[in-house]
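For reference, the chain that follows is the form predicted on its own, supplied as C-alpha cells.
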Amino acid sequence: MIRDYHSPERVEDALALLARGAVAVGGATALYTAKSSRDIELVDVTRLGLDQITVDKDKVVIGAGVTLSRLGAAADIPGMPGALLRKAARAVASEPLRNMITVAGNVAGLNYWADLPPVLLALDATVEVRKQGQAPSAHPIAACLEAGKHPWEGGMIAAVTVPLTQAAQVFGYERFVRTVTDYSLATACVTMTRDGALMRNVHLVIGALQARPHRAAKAEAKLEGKAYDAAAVDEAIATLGDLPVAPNFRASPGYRRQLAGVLSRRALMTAYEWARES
C-alpha cells in the first residue's frame, strides 16, 4: 500500500522527505517488484528540474529525471559515448515504457536486467548523490554497483556524469531478448580507445547474468594494448567460460553463459571494425 504521496517542486523539500525514509520515484515502472515494500511513502521527483542534459568540453551531465526516450534522441551528446548511450536507450522495452523510465530509476533500481548500468560501467560514469544537509557527492558507478549499502540511500541520485575525451573511441553493444520488450538474457558492452593500430583502455562489461553487471577483467587483459587479432579475441572469449550465472527461469545457466560469449565476440568485432574504418 502507498501510505502517502508527495510531489515537491524543490530539491530541498524532496531531500527532507527522503531523509525520513520516503522512496523516490520517477517513472515508477519498477515500483512493485518482488523485493519492494508494499507499505511506502512516495516522493515524485519529476518536478524538481532534474531532467536536463548538459554537455561540457570534457563531460556530459545527465539529469536523474531524463527519460530513456529523451536519452535515445540526445543527438547533442558527442562521440562514442553519445552513440552508445543512444543505442542502449533505444533498445529498452517499448516506447511507452521508455517515455517513463528515467536514468536514475534504471540505475537505482539495481535490477539485474537493467540496460543502462552495463553501459555506464563501460563508460566509467559517476553518479551524483544528494542528501539533506550534505554537499553533493560523486561516486564511481563501479562502486555503486557493489553489494551492500548504496550511496543514494536516505537521499537520491541527482545526475549521472559521463566523461568525454578527444581520443578516438569505439564501442560494441549487444543484448539478447526473446521479444523486443522482454528483459535481456545477456548483455555485452565493449568500449576502447584506438592508439594507432593498438587498442587501449579496453572495457568489456557483461550484464544480466548476475545480480550486477561486471567488467570481465581476464578478457580485458587478453586484449589490452594489442591490435585486432583473432587469436587474442579467442583467448579473451575463452576466459568467459567460467562466468558465474544466477538462476533464471527464462534459460539455463549454461545457455546464458554461452550466449554471453557470443555477444561479447560480436561486440568486439563491431568495435574493431569501427576502429579499422575510423
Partner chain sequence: MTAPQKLNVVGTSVAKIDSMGMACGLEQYVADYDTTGALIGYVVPSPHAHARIKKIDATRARAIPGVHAVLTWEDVPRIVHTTAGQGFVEPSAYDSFVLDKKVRFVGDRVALVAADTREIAEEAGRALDIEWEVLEPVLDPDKAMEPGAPVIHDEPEAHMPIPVPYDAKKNMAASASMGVGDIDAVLKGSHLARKQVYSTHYAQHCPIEPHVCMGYLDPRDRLTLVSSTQVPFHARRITAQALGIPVKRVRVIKPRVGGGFGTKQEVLLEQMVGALVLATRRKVLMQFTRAEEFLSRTRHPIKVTIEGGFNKDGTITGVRMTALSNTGAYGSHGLTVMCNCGSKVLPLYRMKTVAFDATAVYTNLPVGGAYRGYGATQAAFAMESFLDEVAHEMGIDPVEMRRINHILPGEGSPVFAALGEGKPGVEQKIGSSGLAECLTQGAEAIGWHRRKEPKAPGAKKRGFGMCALMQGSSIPDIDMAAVSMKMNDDGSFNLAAGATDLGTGSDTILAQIAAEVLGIETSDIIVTSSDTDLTPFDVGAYASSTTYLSGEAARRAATTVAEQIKKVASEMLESHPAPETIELRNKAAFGPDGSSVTLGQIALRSLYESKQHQISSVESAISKKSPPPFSAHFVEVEVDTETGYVKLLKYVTMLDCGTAINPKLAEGQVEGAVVNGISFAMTEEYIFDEKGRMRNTGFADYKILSTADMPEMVTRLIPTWEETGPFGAKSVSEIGINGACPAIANAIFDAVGVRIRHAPFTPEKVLAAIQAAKQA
Contents of the next structure:
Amino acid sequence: MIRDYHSPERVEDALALLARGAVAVGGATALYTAKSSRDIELVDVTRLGLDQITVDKDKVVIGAGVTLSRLGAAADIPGMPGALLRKAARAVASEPLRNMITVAGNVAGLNYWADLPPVLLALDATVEVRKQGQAPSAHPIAACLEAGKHPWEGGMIAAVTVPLTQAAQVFGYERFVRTVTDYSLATACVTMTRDGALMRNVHLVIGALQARPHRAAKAEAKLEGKAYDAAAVDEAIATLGDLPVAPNFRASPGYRRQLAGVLSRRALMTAYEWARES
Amino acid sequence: MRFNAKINGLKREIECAPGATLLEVLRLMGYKSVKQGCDREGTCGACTVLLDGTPILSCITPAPRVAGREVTTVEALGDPSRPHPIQAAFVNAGAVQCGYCTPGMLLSTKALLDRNKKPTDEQIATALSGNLCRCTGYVKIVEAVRNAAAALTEEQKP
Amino acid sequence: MTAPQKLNVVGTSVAKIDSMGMACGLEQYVADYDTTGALIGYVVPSPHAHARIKKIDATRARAIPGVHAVLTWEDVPRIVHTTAGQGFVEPSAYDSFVLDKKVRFVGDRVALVAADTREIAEEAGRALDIEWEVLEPVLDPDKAMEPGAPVIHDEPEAHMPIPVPYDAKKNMAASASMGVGDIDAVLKGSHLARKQVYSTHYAQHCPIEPHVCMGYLDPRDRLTLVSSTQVPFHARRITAQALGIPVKRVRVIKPRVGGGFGTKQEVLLEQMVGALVLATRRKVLMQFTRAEEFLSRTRHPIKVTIEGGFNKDGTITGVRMTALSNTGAYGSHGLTVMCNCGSKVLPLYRMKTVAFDATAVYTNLPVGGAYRGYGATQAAFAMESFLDEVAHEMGIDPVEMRRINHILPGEGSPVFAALGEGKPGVEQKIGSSGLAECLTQGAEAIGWHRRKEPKAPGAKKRGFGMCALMQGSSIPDIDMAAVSMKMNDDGSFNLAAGATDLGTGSDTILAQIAAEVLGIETSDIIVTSSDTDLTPFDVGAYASSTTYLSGEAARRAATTVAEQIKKVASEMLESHPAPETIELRNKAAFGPDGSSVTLGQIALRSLYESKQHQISSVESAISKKSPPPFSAHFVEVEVDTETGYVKLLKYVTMLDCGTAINPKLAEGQVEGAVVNGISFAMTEEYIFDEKGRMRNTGFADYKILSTADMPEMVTRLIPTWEETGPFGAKSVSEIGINGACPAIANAIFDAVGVRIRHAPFTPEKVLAAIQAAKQA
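Can you swap the form predicted on its own for the form predicted together with the partner chain?
Let's see the whole complex now, leading with the same chain.
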C-alpha cells in the first residue's frame, strides 16, 4: 500500500523523508509491478532539479533524474562516453518508457537486464549519493554493483559521473533482444584506449547474464597492452566459456552464455573498426 | 491527496489516494479515451497521455506526480466536427480498426510531430514502439503518421 | 450474382464509420459505460494444475468489509455446458460448469467474488479456506491418452452433445477421421513418398482490450450484459443455459470491442457476471487483467503429421494428415479446430486419395479456443513446410510445386464433401481463384529469382521462402445471418445487424453493400450492431463469415427495401413505370424516361401521405458453400548464424478475397493478420514451469511485435468475382495469419539449410538447429 506521496522541491526535504524510511521514486516504471505488501511512503525525486547534464573538462555529471530519452539525445556529452551513453540509452525498452525511466532508477532498480549499469561499469562511472546530515559521497559503480552493496540506502542517488579524457577512446556495444522492446538476454560492452597499435585500459563488461553486470577480467587480461589481432581476440573470447549464468525462463543458460561470447567478439570488432578509422 | 493540474487546458482540482495511478484518476474524471491494456506494467501503451507534451504511460504514473503540470488526452485534440489533422489522417488511412490503441497512438504521434516535422519511417517506428496494436499490423498507422506530418506542414504554409 | 457494370460504393475505401469517434476517444467500450456503483467481479484462480476441492469455506472471505458475494461451486446451479460460442447444438464437449469442485489448470475457476474493489476481491480469494486434494496433472499431450493417465474429466456429466467419438475416461475430447481412396496403397505406389511431423505452439490472441463484461438487472428484472463479445446471440443462449434462466430474461449488448481474433468467440465472463449479478442484485463489472487474459483461451497447440506421395513430375498422388490437438483443460472448439486442419488445408491441392485422422486430448494446461486461422494456421505450417521439403528434394522450384498441384476454378476436392465440423462437409467446386496470379505477382514482388544468387560471406545469411494458402468463407449449411432495414423520413435508413463488428469494420461494409443496392452513400445508413433485443440474429463474428454471409443478408435486406421503394416510386412518377424498370441512384428513383423522385419524397409519402406503411425488411442468409479466399506469401529473411536471430527483411502478401468491399479495410485485415502470424512464428510462446504454471503472463515477457519490429511489408489484393458472395466478395480476415510460419521456416531453410519443424522459431531454437546441422 502506498500510504503517502511527497513531492519535495528541495533536496534536504527529500533526504529528511528518505532518512525516515520513505522510498525514492524516479520514473516509477517498476513501482506498481513490485508487489510490496508493506505500507510505504513515496518520495518523488523528480522535482529536485536533478535533471541536468553538466559537462566539465574531465567529467560529465548526469543528474539522477535525467531520463533515458534525454540521455539518448544528449549531444553535448563529448567523445566516446557520449556516443556510448546515447547508443545504450536509445536502445532501452520503448519510447514512452524511455521518457519515464531515470538514470538513477535504472541503476538503483538493480534489475539484471538493466541496460545502463553495464555501460556505466565500462565507463568507470561513479555514483554520487546524498544522505541526510552527511556530506555527499562518491562510490565507484563497480562497488555499487557488488552483491548486497547499496550505498544509496537511506538516502538517494544524486548523480552519476562519467570521467572524460583526452585519450583516444573507443567502444563497442552489443545487446541481444528478441524484439526491439524486449529485455536484454545478454549484453557486451567494450571500452578501451588506443595507445598507438596497442589496446589499453580494456574493459569488457557482460550484462544480463547474472544478477549484476560484471567485467570479464580474464578476457580483459588477454587483451590489455596487446596489439589488436584475431589471435588475441580468440584468446580473450575463449575465457568466456565458463561464464556463470543465473538461470531464468527467457532462455537457457547455455544459450545466453553463447550469446555473451558472440556479442563480446562483435563489440571488440566494432571497437577495433572504430579505432582503425579514427 | 488533493492537488491541482491542468488537464486538456483546464485547471482541475484532483482528489485521489496517494497510490492512485494517473490512469485511474483520469478515467474516473471522465477522460475515458485513456485505456488500460496491461497490468500496470507500462507494456501496451493504450494508456499513453502527454505530460507537459511528452508521452508517458498513465498506468504506471502516480497521479500526484502531475500536480502543477499539464496532462493532455486525445479528447483535447479535436472532435468529429473539427478533428485534428492527426485524427483525420488516422481515419483516412484506415489506421483505426478496433480503436482501443488509437488514442495512445495519436498522442505518441502528436509528440513526435510537435518536435519533428518530417520524421523518417524509422523515427516513426521508434516513436510508436511503446504502443501495441494487434489489429492493423502497423502499416496503415505508419502511413497515417506520414500523411499527418505532410498535412501539418501544409497547414503551416502561409 | 453476376458482375455488374459499375459499382459506386462497393469497392471504395470509405472511412470506417466508427473510426472518427474512436480517434476522438468518444466511442464506448464496455468499461466506458456508466460503471457508477458497480461491484468488481473477480475469479479466484486455481494454484494447482489438477486438484479436487474437498472442502471450501467462504465464511472468512464473506466477512471482509467490501465483499458483497463469494460464490463457490455449492452456490451455483450445476449445469453442464460448453463455453464455446458456437451455434446450437455446439460441436464442442459439454464439460464446463459455472463453478466446479475440481480445477483442471493453473488459473482455473475456484470461486467468484463481487467486491467494492479488485484489491478487496483478491483479499477475499486469499481468505477462502480450501482443503485440496492435489492430483497428478497431465502436462504432455502425447501422454494424455496413455493407459493409467490421470482422468481430467471424471465428472459423470461430461459428454459430447453431437454424435462424434468422445471418451473423457481416456482424456479424449474428440476425434474425427475421413478417407477417400486407399491412401496406403497410393503412398506405396508413388514415385516418392515422405512423412514428416510438425508442431505449433500455444499462443494468445492478445486483443489490447482483454475480456470484459458488465452486467446488471434492468427495471424489469432482466439480466443485461454489456459484453466485449464476438457472439452476442450465442452469449445470450449459453448464459441462460448455464444459469438455468430463460433466454428471454437475458439481453446482451455488444458495444465497441477492442479486438477479439477468436478469443471473444467464447462465453467466458457472461455466466460468471450473471451469477454475481443474480447473487448481489447489483451492477457487476468483470475485466480480465492481462495475466488472466493469457489464461482465458488460446490457440490449440497441434502436432500435425503429413504423409504424401508424389509422381515424378511433382504432382501429388495422395496425402494423409494426422493431427493431435491439445485442447487443454476443456474441450472448447477442440473438435472443430482440428477438423479445420484438414478441411481448410487439404483441398488447396488436387488429390484423389486423401486421409485425415485427428484427435483432441485433454491436458491440465490452458484451454484452447477459437483463434483466427482456426486449425488452418497449425496445419498450413505442416503442409506448406512439407511441400517445400519435397520440392527441394525433387529439385522443383517451390512456386512451381504449388502451380502444378493447386486447385483451379471449376475443380472440386473430395475433402469438401468428406470433412465438415463433426459431420460430413458440403460438396463444392471452386468458383473463383486468384491463386495463380498471387503466385506470379508475389514471386515478382519479392524478387524470387534472387534466391539463386550466391550467399554473401559472413555470419548473416539471406534466404527466401513462400507458401500458398486457402481458408473458407462461413461454415456451409450451418451459419446464418440476418439484417433488418427501415427507411426514415429523409431517405436515410437504419440497418440493424446481429453481425458483430469487433474492430474489423463489418458495420461499415454492411452499410456499403446496402448503399450500393439502394443507390445512396454509406453515410445515409445508420448501423446498429449488436443488441439481442434490437438486432436480428446472426451467429456472430467467426469462421470468416461476416462479409460473405452477413453481407449477403444486408444485400438481400436492401434489395427487399429497394423493391418496396420502387413500388412507391412507380405510383409517384407521372408515367407510372413498372417498378422493375425503375433504377435507384443518387438518392433517388429514376423511371426509364429519366424522371425521378427522391428517396426523401418517397419516404414522406409512405410514412405520411398515401398507403402509409413502413418501408422495411428483415432478410436472412445461410451459406450453401464456403468459397475459399486464396493467398500466397513470400518472405526474405536474414539469419544470424551466430545468434540464431532471424531478421525479416521483406514480407509480401498476395491475396484473393473476391471483391474487396472496402479495399483499405480489407488490406488492414490482411496486414493485421500477417503481422500477428509473424509474431506467432517468431517470438510468441507460453513458457510453463514443471507444474504447468505459465511464467510469462505479460507483454514484458510474451513479446508481440511493435512498430519497431516491422519488416518492409507489401500487401496486394488480387481481385476475382465470387458468384455466390455479395457483390463478388469472399472472406478476408483469417487467411492472412496462416502464412508466416511456413513461409519463414522455408526461408530459414533456404538461408542456412536447416529445417525447423516445431514453431516458434526463437533464436535459441534456430541456433541449436544450425549447430546440430554443423555437427552432423
